[in-house]
Amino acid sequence: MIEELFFIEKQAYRKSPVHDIDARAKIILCFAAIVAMVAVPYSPVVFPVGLVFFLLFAILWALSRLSPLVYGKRVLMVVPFGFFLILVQIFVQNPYYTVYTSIADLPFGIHVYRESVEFASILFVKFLVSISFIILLSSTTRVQDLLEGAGRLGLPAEFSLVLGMMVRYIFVFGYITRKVGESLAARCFSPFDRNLPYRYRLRVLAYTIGTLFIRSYEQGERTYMAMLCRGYGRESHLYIRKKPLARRDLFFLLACMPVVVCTPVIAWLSSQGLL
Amino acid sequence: MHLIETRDLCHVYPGNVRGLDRVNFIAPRNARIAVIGANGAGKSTLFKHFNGILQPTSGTILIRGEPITRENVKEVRKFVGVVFQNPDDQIFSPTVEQDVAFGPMNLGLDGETVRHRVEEALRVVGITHLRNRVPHHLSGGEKKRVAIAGIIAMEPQVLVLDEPTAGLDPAGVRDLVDFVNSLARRFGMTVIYSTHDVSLVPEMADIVYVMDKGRIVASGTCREVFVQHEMLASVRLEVPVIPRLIGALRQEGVGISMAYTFDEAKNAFLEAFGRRG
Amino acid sequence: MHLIETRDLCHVYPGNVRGLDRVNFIAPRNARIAVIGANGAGKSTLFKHFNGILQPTSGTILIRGEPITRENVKEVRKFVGVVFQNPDDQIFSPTVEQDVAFGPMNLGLDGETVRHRVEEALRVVGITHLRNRVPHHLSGGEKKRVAIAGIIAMEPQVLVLDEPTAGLDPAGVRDLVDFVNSLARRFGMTVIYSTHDVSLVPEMADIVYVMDKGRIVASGTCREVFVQHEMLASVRLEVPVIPRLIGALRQEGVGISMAYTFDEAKNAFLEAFGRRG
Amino acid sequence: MIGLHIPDSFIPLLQAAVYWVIALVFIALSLRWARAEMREEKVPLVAVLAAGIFAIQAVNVPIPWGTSGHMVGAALAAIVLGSPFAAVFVLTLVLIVQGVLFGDGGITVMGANIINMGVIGGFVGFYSYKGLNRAIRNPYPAAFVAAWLSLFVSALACAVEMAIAGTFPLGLGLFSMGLYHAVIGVIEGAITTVALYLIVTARPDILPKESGVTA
């Protein structure tokens, strides 16, 4: 995950119209899109809504000038558990349908149900749209800007300070883990080397993990001391300069938010025959 | 009244490890003070008493004539700024600007003043161009400057630097020496620093303290300290190469006057050769 | 056939950052090789190619005449031992002994041989008395030795040390210089190290490579390299103080022969004074 | 290990909100713990440690049948820092970063993930360690069981939440996730135990006095 961290950071440092937009605007849009997508009931209404949302995402991704391969790579990083949950759906029944029709009968009394396939597709669409917007947000916004944006949007001061320290030190420890890995390799150790006994490999990893724990604990002790030297107290918080939203950012929100808000409402109303 | 004064300062770490042993240390106004000693001699332990991070086991520490108390410790930390050895300990905010602003923020200054202080500190340290950068993309030397800027922004009158040249390359060391000298000259600050790179000391110290095993074993000007070759050797320090060379030549009967910095040495040698030639 | 040879070695880090630029480096048998350069000159990047931690973007690296492949990388790492700068990144076992045994264990040696190797490595590095200690509580210099012992125990023929003197005090530096010299003299090993402390180099190098911005900008013996004052200044390094002083005197017309180490200088000066006196 | 980060849309919005509310209560309590600790306040220390746990979770651990997994570390943090709230604090920070930066675990369901890995992982890990250690007077087996239990119960909770959400059947969820994590939990337990041993060897003073661990 450390190499992924550096990979994500690298994308976020590129330049594009989407990268340039204020973090606040992107946070609002992406979180709103996820909440809206999750809010749509588990019904085929999801499909048109998901399609519109995904198109919105695709347009923004194109504008961000990031390669589709980057998107693909990032999706693959997070999918295993979600895909497992979705895949299993087609074999099981769930409370959202009353009648099930089997479309394939497998040995051991396992059936594939049409309704379950539909439900799996619904989950898949919702899942994909949600992670796409998170990927968009973190691929086009630097971590420090995300944090500053969250602070300007009203994230409580104590959280921005704590999260800020976390953000700072994941990179410090990121480099440390990298170096630890290199020094293990220099002494011919690989956790995946099958010539070495499994228990031995596990013990070595446990020692390195214990060492990382101690080092981060001690880093915390030293940092705390350095903070005291600079007057750290209960009222301390992260310095976040005031900055009004630029016209461009407002325009971005004005262009995108109606899509996020109206699409699910319209889709739901029309599915209920109200439109 | 001295800016900092310790009287028979002792510090015993948990487990009966003696950190400091009857240390008497004085920091006058507008002085550049070097504290030299081998690793583990007690330099950092001493520095941590200067702003109340550690409390004396016995003895006294006086800041502007007053002991450090719960009530004045915040004032003391505004007055004595300590920069630690490893900048990663000290830079804990996501961006350079946020980090430098941390100290002023805690002083309860308003936004305008904080911005002004940050601006000024970045300028003094010469890193205005780094303000929006993240610390992990900086070089070791740049991080060191950020750490110093974070302290400078609190506008202390005494700046304490723990091993400021550790990990710097020759160009970085050169910049640091110039910076320390300019702080004393231009801003009238008192700068206290520790180092075991003795060759730098003649170029950037008015007063030298030599520490060993928690004690101060010698003090004085460079001239007074660096003639004591045996003492320095006994505390596992070296005499800088220039006085060592001149000392060795004088022992062989060469008539040359003592020198400490490069320029002094060059002149001394030219004079010696001239007189003889 | 050289122990290590690189031919037009280039390395580009992700994000198009150039780490190495057409580096041609040769490590002969039983040589002490210093790679000097400012921070960020590419010294560590070069070293990480020597044992296949990094792969070349273009160009070749040959270990005993052969490129590093998936199959021989373990052999290569046995042959070329790399000690990184910060010992904390390399030491993680509950005792010193276990830590030194780590490399030999990974080579799949039997218990008896591992014990023997550990014994020997501790002895060579001079830390037999620390064998049962918890590495965490050791001093910086002691940890450094443990890290070196951990590599020595794998019995490499080439020992690569990244900034071995970083953080050591003068006594520690002295010990390290002696240790490196003895490895070359007594065990016939090839030792490659990086440093920006140029004053050490004359005392512990047969060959010097100067790096700047990923390139090798000069190489040769100490004599050949340290006369190039402008070149060294242009890559942000310093000429060690002794040749610098003598150079300055020679420019002023003083008749003295060039010297690099302290003893050479002393003799040169005595001779110069003697001749003139 | 893999398989505990519930992604967005697997829990309906209303239920996710309920989990968020519960999680926020525990986050507030953990913040109070970090501030009111008797020796000194621990907010910065725990913030930095959270970054360390993030790095620890990034270490790839081989799993015998070929894939790789990673530590959760909730029990380890709770045991070493002597409070279940340490785990809540640390895991909350880690999950925020993983969720917002990586998309690992969703935004709306983050409350549920914090409850599973931080709250349940921390409380089960801490109290089972405490109880067992008092009973058998040996911290290492106690830590092993505690770490195993904390992962196992977290997995069961995860299965129950998704069953309530209607996105995964209860029986199959309990069985598959329970079984998987019962096996994987052995690795978490082993690493936690050995890491604890190393921490006790190097820094026995970190551990709380009443933990009964002596170097």
Partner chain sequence: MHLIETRDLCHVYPGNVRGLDRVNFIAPRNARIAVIGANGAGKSTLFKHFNGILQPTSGTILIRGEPITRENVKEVRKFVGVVFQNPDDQIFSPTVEQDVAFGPMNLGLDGETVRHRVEEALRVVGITHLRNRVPHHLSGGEKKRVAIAGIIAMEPQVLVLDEPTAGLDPAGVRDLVDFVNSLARRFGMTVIYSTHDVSLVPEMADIVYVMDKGRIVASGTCREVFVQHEMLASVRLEVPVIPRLIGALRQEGVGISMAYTFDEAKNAFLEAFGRRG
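In this text, rigid core is short for the largest set of C-alphas that superpose within 1.5 Å between two forms. Numbering follows the first chain given and starts at 1. Fair warning: this is a prediction, and the values are worked out from it, not measured in the lab. Compared with the form predicted on its own:
- Fitting the two forms on the rigid core leaves the C-alpha of H111 displaced by at least 2 angstroms between the two forms.
- Put the two forms on the same core and the Cα of L69 is off by less than 2 Å between the two forms.
- In a rigid-core overlay of the protein, M227 has its C-alpha displaced by at least 2 Å between the two forms.
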Contents of the next structure:
Amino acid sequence: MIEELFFIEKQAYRKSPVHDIDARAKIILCFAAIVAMVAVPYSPVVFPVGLVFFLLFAILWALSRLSPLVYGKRVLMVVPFGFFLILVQIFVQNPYYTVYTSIADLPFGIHVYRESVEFASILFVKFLVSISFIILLSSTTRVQDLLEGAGRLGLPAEFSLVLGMMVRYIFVFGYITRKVGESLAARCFSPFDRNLPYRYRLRVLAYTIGTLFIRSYEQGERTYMAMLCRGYGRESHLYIRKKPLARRDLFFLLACMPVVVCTPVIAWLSSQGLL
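Complement to the form predicted in complex with the partner chain: the form predicted on its own:
This part shows the chain on its own.
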């Protein structure tokens, strides 16, 4: 997990047409895509909307010159957290339907309903599209640029400062974790080595976790003292200079935002027979 943190930030430092877009434009696009996707009613109209959104994401991902394996790896890390909730839906009679048709009868009185399978599919499309745009944003935008972009869009200065310190310390924590892991590897210790006694492995892991937290605490104290020496106080804030959007950023928004805004509206009007 720690190595994945460094890997994500490394990908954000690459050069591509999408990487060079201002963070504000990408934040607006991703936020709008997620809101539009979530706002689409729970009906089959979600499928064409999700397809168009995913095609937009695929085009932007291709322009970012990132490998599809990077996207697949990150999706596989996130999907299990929502997959269980989505899977449970096929056994539940949710309030979006009034009539249910059982397509499978399982032991213990459990039934699989056709309408619930449809609802779970809709939920999966919403989840996948939203996660895809978040992955696009985090993979093509540096963390510092995200903070500055959010600040320019109106994020309160207190939030920007706290998030900035948290992000910086996450990488410090990751570096300390890597050093501890390298020290254990240099001593030929592996928690999965079955040749070592089980209790011994647990004791070493407990000591390692304790050492990790103590080192992190000490590093936090040193960091805080250094901040105080540099004038940190109640009125401190993250300095964000003013920066107008470039033409390419405006063109990016003008090219993508109509797709995000118009696609759900057209799909809904078509489903209602108004087009």
